[in-house]
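One chain follows as structure tokens, the form predicted on its own.
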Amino acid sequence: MIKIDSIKKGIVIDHIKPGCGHTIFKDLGLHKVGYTVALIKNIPSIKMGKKDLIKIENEIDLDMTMLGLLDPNLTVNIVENGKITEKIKLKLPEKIKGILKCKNPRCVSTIENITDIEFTLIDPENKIYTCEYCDTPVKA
């Protein structure tokens, strides 16, 4: 049995698709930080089945979009004197801004090096986004 403590202020991003919470761990930057932070993988999950956990003993800015973006079904808990006081739940987000790249090669966008483009959500089941210059469809 492996026993991790509870935190007293920081955040837990639970219910991460299990093999997945390495990607978030290492997109987060935390494997470079200098205070607690655990990776859980494979807990067992009665809603899941099995789950991947993150803990951070800490107070950092996530950027919510990039982890709605990795996976819609996260719930990030804020911690305050070891108790839960936010619970929020992720989806994909309506619109993304500098984190994708068109794909078209004749997109101004490509042409010109653009890195801030917005993407707009045309279908979430697929992960479907669209190009807000040339409205190629990307997924994310």
Second form
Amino acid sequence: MIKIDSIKKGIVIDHIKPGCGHTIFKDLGLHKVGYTVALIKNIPSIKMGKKDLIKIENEIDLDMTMLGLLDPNLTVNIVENGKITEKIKLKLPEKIKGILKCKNPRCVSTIENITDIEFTLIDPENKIYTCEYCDTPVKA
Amino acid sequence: MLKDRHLIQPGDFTVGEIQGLFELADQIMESPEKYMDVCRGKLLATLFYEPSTRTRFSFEAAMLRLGGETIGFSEPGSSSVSKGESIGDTIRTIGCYADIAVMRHPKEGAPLLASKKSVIPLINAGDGGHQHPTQTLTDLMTIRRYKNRLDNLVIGLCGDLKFGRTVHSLVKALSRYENIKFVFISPNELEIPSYITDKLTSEQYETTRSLEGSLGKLDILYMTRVQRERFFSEEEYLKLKDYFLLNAKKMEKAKSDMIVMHPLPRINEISTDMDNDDRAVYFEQAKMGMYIRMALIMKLLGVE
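Output the structure of the form predicted in complex with the partner chain; the preceding block shows the form predicted on its own.
Okay, now the whole complex, with that chain kicking things off.
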């Protein structure tokens, strides 16, 4: 197995579906940063069979809403002095703002410049949200 | 307290607040002369980005009968909207002149967007195929008047259930009352949207293609017109426009106390041979609309 050092202070994103690590890595902009980061793919996992994992050797503000939307089954571990001090189980956010766009051609958001449309979760299993303006369902 | 609030969708008011509106509307109907000056000096702005005769007249008549005045536009071409002004800027400006505003807009959610910027009470008078809460208040008031209750009813909704905003609003509003059963009668292409049925249990509704097969079990039949302006293709509209027709012959299958409602205008979906049937209440329904709007204007302005 490839050895990758433990981090002293930072964040470990665990339980990423195999093959999805790269997308999350890019969505978080980690491919552009100057500090130490690692994307490990296809790690053997008892629970998942295989999983991806991301290690970030830095304190950064993670957008938990965005992460929860990408994969609500992720675990975010906060590491201090080489030890996990906090485990955050993600879930699908009940409300999201400014991320999704409404696809209904009759929605007012198609003619007005609205950047902060709020979407409300109505079907967690299928990741379906509805637009606050027209109630149209949108898949996240 | 409804003073200074907006009405964007029926759920904005509690069942109790709506009951308060009905009671005030009853009093206005009983003694209209007592209310003919309560809005003197107040101005209602009617912002109609889409043509409407009935709803606009109903609001204007309501305000004038309360002693107030009205200003506004009945198509966007005659306003600064044609210069590209945003909805937010329009409502902010109108708020400098008027005390209360009414908005109809072809885009869904436009009144909600406007309400976020409005400093005066704003009433949604219909947004695309989405919501039409004052029609809902009208419908509820009509049902209450003819059936003496708003619970324990079987209501058939027939016609364009996909784009029919009056239907969407009415279902949302009635589902807050006990033991209401909906029968959705429409062609495949105009079925009720899933975001409406998702909020109902399977016992609360059924869908069918047959008007005649459903008539016998209904306490109320709510007919709607297939609206040409909601279709992108004329061909699709022509295919569906005469799908359901209600006439005196078909009414023989209905209960003797079933009422027939329609938000108007009708085209062909209700034959004129129905108009003298005591069960046809659609013109009375329009009258209820004016009284409930009078009550609504009074409550939002906080006048007595």
